[in-house]
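In the block that follows, a single chain appears as structure tokens, in the form predicted alone.
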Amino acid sequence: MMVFHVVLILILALLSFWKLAQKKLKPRLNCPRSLPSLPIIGSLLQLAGHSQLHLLFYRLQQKYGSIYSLYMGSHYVVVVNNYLQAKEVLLKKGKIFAGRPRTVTTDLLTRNGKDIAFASYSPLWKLQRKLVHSALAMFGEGSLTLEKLICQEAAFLCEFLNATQDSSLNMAPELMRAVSNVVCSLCFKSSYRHGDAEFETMLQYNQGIVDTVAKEGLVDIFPWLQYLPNKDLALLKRCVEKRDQLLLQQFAKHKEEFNSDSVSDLMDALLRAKLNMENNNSNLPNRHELTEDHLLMTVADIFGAGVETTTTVLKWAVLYLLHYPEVQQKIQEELDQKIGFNRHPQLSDRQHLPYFEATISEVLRIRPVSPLLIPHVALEDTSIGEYDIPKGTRVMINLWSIHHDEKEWNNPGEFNPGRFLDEYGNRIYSPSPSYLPFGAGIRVCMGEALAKMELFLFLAWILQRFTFTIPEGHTLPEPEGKFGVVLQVPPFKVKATLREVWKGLAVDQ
């Protein structure tokens, strides 16, 4: 009886708590409609059984409107919906919202926020940015230094698809490999080959930690459940110890190689800048903190995130053109019309290949890469349209009910490249603001360029010589993505054909 006794006294302190903790954070503030919560476990109930997150946010919408709040555990959290409060928090109020939740697998994947893309706005996060974008300028992001790069690349990629033509292929494995050796070539002056022991190493790591990083899962609630036997977090350590093994490999041989009047990739450029900060008595803030492992973390950040997003929506660009045949046969008559049998595609026909370039910007919008962009934080009280939003607010901004907006794209669940272009088959770039794949804001992707320089090359070389068609007795899944870190491709099989106009020419390099 004394057990029961105590036990509701706890329970309910606890409410008193929470009920206390609620007004301290709202007092006369106009926050945006909450889901239900209670004490410790916040709105939990209300998303149990959804791992859609990004679908479930969408259809709240229509009771909640289009921005929102909730709890999840004890972290405040609103849900921004809308183009036009998706703007305000990334492009007017960037700096504001430009802070990064901490939580337990992050931190373990970024050695507690020493890289880009998870660590919080601050002097040395703008340093290693700003580091990041002089190392790809030393390439010229669209000079013909990269485009030979990706374009042997894309060689190789078809030199495989040709030796396994009319077979039932997994294309995914083949197309991680070509964009990783490209930002492998960037990097590291590296890249892997078919059956390469240490690619597929990289592939099984890079699996695991799309898997089980930033999915809004328990442990990241719940920071004391890292303590208690957990798998996925287990399966976590394991490959983040992989990665950061190869990573450091290739970091001694660096740094054992290093010669700063000779920098050729992106650590030899990131071991110069600390160098010339160590020497040169730099003024910048901060400048003692740029550490090996922030230089480590910059590399892995550029490496994973460059390599799985860019990857992951070729795999949906194929997965539609296998859906709608049609498209592909438009795409690759508008190929022979504008470039015809004695050349390959290069970066200076994007602007003549309008229906080609229309494709890409719709498989982005129907299937975007990243459906919830990376948690934003206020980093000050502030405010989004007529709500309050107090400091340490985590805002999601969902991506997919941007992109699929009835009031902004007509039918947004039907795939057709004719939306991003004019009545006379001109380029529309952006055939509403609410069009954000790449985010905005001083959070944009920074790969952006290099990814669009990889999609366009990538695909025109493949389908201005091989047709994709269904393996006999396959059955092509629904692009119905999987929710994580990236929305992840249903796994298909494809027949890659080479095409009668083909056969038996020979094509200068």
Second form
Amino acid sequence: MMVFHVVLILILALLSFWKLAQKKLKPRLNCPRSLPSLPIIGSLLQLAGHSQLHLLFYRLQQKYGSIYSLYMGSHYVVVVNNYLQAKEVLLKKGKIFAGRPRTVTTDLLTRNGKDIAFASYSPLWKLQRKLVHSALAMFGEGSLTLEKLICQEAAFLCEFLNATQDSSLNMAPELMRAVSNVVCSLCFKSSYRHGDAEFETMLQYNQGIVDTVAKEGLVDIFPWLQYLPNKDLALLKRCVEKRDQLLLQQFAKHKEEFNSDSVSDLMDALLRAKLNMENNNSNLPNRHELTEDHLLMTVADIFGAGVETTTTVLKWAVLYLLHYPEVQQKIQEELDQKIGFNRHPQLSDRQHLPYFEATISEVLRIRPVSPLLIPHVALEDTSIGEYDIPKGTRVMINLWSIHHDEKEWNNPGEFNPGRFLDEYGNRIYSPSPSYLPFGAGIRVCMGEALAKMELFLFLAWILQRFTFTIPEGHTLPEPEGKFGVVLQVPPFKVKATLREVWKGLAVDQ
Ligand code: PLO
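Given the form predicted alone, state the structure of the form predicted together with (3beta)-3-hydroxypregn-5-EN-20-one (PLO).
Complete assembly follows, chain above in first position.
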């Protein structure tokens, strides 16, 4: 009994000390309402057992309003669920909030933040972004080559669907292969063939990384847990090792064959930038700033982002088309009318296919790829609206809440492409500013244009010729995503059937 009392008194003392310390830390600040929190564990009791963090944060608005705070372990976190406040963070004060937290899992993935997505704001980070930006512009966006490349992969995809017609099919690996090949060409000038062993390895390590990295797991909250046996962390390490092996192979090949006059992929472009920096600024003390690690992690980031995000959206799109056959039919009518049966879809058709474009916008709204974005960090004392935000605060933007805000969207839970069309149905527009599928501001997605090209071309090519239905004996897949670094699609099977009008015509016509 005595022991119990002593423990109780100790806990109470610790609690009051904690409250005092919190007050001292933020004297007379007007902070967003806070979830209850305890010493050491912070607000984890409220979060424990909820794996769908975006949904929990959405629901907590009822009690705490659209902006509130909590403690993840000892880290002070502010959650933003409203688009106006989100835009203040991302756009108006973008540079102030451009920091990133360092976490155990992302440090492992990115060699302590030497990439772009998970690295904090710095001059070098800005340079990395600029280099990638110009590389992407040079090799693709807007240019015919990228369109050709995507169409080539779309053609393979259609051939595959034709060959496996009417069977019960898990499309995920083939979608991933198509998307990977586009970004493989951009990064390394290489591609995977069907059944490629290296591709299988990539699929595996990639899934391992998605399952373990940056999902607000316990090791990221209590870094000391990394020193205890931890299955997830062991898996992540193995996957990162595999990734590094493949990455280093490419790197060795690129270094060997490097020629500054024929730079035609991202890895070459970064190598050239590194060599130029070393030659031109050889007397500057920071000439080694752009290290090999930075170069490798930048390519790994673009590759990983390019593969995982677009594949995920394509899977969501197919899943929703299964749920809404009438939407699929309407898209096909539009494709038939505007493109016809004598040629394949091309990028210039985009502006003539409003219903189809609206469908893509709606998929990105209802199932945002990145439901909580990646946490931002305030680099100095600042504010959001009327609230003070001390330096070091982590800010989570709940894109799920922003895309499901009932004040902004009619029936936000309903899949309705029509909401993105004007009253005549001929023009696409955004009915609400509460829509940020690619984020915004200085950390906005770098692949938005590429992603939109791929989503359009892949889906247009497929839907022009094939209709998706649920295979016999299967039920509709639940449209519930699994929270993580991306909102993951549940595995499901489809049947792709060549449309009546195309029967008898060659698919590669
Ligand atoms: C996906 C798994 C890869 O193996 C590694 C990787 C790299 C970049 C990450 C990406 C993963 C997930 C989606 C991310 C992307 C950077 C930007 C993008 C987080 C983890 C988003 C949605 O913000």
